[in-house]
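Shown next as structure tokens: one chain only, the form predicted on its own.
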Amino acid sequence: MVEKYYDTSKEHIIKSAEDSLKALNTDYLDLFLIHRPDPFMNMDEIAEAFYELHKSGKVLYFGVSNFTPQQFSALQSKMNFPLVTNQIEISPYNLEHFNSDNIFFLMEENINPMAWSPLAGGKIFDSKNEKSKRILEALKKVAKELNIDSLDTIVFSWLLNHPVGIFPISGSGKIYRLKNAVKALEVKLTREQWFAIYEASLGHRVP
């Protein structure tokens, strides 16, 4: 049986580029990302990769998803160039890099991180769930505050208002969630609605 790996070597992560630029037609992408940490990667491998890759006009930017800041600072150590992002999961119902403080290196970095499953794979509609129950209670109560009829709008304002400078990621392929998402552009939080939301998820109230 052959063993499940990552393969974060060079050759692969060119090999990976150029495959894209083949399947979406084009000659160069924005943006590039290493998926996910590798226990077994090598960093100077992956700045080798990178640079020829942005030196060929192939790739203008590079990122990673779902590192942490000190695999984040060991990357960026090895390159001459910034890393433009991290794409993290981030919305309501998982807290997980306010509480790790990731949120605040990139925001010391200046960096955007990207929020993967914003609306946390749909459980934050989960009625059964306490703690989507929560969530769900006190976006309803925003969305009554503010006068608007999608949730979604009122959860993608929420990472949109973050100070970090969130780009959420929609994996939705329906024309009215991407809507939704568009007018949350146009939608300002108030402090206390963004607790409100927040404190929600915690199950508590914030000290």
Ligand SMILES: NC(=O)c1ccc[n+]([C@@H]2O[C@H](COP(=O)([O-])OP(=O)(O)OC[C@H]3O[C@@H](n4cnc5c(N)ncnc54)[C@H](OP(=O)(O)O)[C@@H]3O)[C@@H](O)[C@H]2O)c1
Given for the second form:
Amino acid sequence: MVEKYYDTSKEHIIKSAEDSLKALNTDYLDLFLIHRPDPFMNMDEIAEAFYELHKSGKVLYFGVSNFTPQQFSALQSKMNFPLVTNQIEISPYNLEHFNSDNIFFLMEENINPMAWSPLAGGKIFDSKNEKSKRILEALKKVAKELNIDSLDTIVFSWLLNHPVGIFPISGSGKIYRLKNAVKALEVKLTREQWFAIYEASLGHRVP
Ligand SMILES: NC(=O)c1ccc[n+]([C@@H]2O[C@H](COP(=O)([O-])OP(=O)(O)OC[C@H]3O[C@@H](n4cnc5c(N)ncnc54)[C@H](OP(=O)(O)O)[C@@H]3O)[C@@H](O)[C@H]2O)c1
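Output the structure of the form predicted together with the named molecule; the preceding block shows the form predicted on its own.
Below is the entire complex, every chain and molecule, led by the chain shown above.
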């Protein structure tokens, strides 16, 4: 017997949603995501589970997480209402989805990605990490130019300024850090400032 496997069966999805309703002591969920792609997933079954949860009013909106564009389209093709997001890792530390085309696929579909680990789980502030050190230097420079004292505000503004319309999910439970994140809604970065942070992460200039 294997110790671990993914379960995206219709029964499991419906039970997970119902368990969340109980745990949150509520009648409906605003948004329900499939956490990660499952190599054995049956898109028809997932779509059926979503349809039932939607029809019964238990869930308003559905999305996925860590899906490739192809996986997203395959599930969408089985559904009669739109998926609203793909929650993927995006931060100045992790540029993967700018290169995987996931971000531009979502732009084509007019879908806002959610960004998990927008501060790379805190790693972005680790001054012993060479990549973080470069990013921190760039963040400090931009913060100085904009007269902003919290570097996390600059990170959130870097995400929020991207034209795809990223919804970052902060992992901090500290109110002052959430306030720093909210401040980013007011910050406009120039293209040059955005690229300074991007290039710091790459460790070299763009070609
Ligand atoms: N879909 C997925 O596969 C997936 C994967 C991972 C996470 N997620 C979701 O995404 C959410 C956010 O992810 P995350 O927790 O990695 O987010 P994050 O916001 O990148 O990281 C939060 C961590 O960074 C620390 N931090 C924040 N500001 C800091 C600063 N100025 N200096 C040093 N450390 C700082 C926080 O510490 P404090 O607590 O002290 O503020 C916390 O430990 C999670 O809650 C989870 O729901 C989803």
